[in-house]
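Read the single chain below, which is given as structure tokens and is the form predicted alone.
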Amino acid sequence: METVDTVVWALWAMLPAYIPNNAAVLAGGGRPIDSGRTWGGRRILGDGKTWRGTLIGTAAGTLLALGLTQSAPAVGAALGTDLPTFPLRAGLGLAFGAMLGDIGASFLKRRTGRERGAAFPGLDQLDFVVGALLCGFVAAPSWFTATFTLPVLVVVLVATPVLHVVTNGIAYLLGLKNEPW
């Protein structure tokens, strides 16, 4: 696989994981997963992690995976490259894993005394990637190992933090986020 093809493949393969947290924010509000409970004097997760957001985010990523599967042949032909398709289990695993990764990061932030929205470099950019990759592997191991080869994983781990910083900066400048990270 050529370098450009690898980058396109990697980004396409991660789209079902890139979308859920954005969809969760747009869903907005709802009952916090931790129901306001604390541990060690700090919220377990905080108000930003809700059941509604988790459900909407997971559904959005899974539906996107199904749509990508349908459009992969035409888009791949237009781009002159092959694109991965997503069995339902893979799409669900990537989407739900992205949400779990972000929830896990919130837990770690609260344990380290960081408030909602506080920066945690590295974790903020890769939390959902780790969750998505782990759940994607558990949900569809054969698909995962065929899709996420070592070069593809390298692209994902290098490109995602850059994309995260750029898209969050744009959202901040447009007034869609309260902080640029």
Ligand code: CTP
Contents of the next structure:
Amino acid sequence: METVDTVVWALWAMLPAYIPNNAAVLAGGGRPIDSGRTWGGRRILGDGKTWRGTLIGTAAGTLLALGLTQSAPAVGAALGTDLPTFPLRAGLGLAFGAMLGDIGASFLKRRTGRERGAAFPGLDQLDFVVGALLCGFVAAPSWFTATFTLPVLVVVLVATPVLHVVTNGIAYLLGLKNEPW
Ligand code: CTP
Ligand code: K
Ligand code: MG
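Given the form predicted alone above, produce the structure of the same protein in the form predicted together with ligand CTP.
What follows is the entire complex, opening with the chain shown before.
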């Protein structure tokens, strides 16, 4: 595959993992997952991880995967390249995994004394990628290994932190997020 085709393939394959956290920012609120409970004097997860945000984020990523699967042939033909499609389990795995990775990061932030909204450079940019890739693999192993070949994984690990910084910066400037990370 040409490099540019690999990049397009990788970004398309990761879209169901990129959307959930952004949808959660827009849709979040309500009851926190940890219900306010603490562990070792600190919140288990904090008020930034809610049931509604997690549910709507996961649903948004899964629905997007279904839409991408429908449009892959037409868009691929227009771009003159192949694009991945998503079995339901794969889309669900990527979307839920992205939310789970972000929740795991909040757990680690609270354990290391960071308040809600505090930055944790590196973790903030990669938590949802690691979560999405692990859950995508568990949910649909043969689809995953066919879709995320080594070159595709390299593109994902390089491009995602860059995209994350840009989208969160935009969300911050638009007043949608309290911090630009
Ligand atoms: N959000 C949510 N549920 C999630 C993830 C995010 O409701 N599972 C919403 C919350 O309103 C949250 C906002 O999206 O405040 C921004 O997400 P994020 O930056 O991940 O959370 P923070 O508030 O910064 O909290 P933390 O320090 O735990 O990351
Ligand atoms: K986060
Ligand atoms: Mg934050």
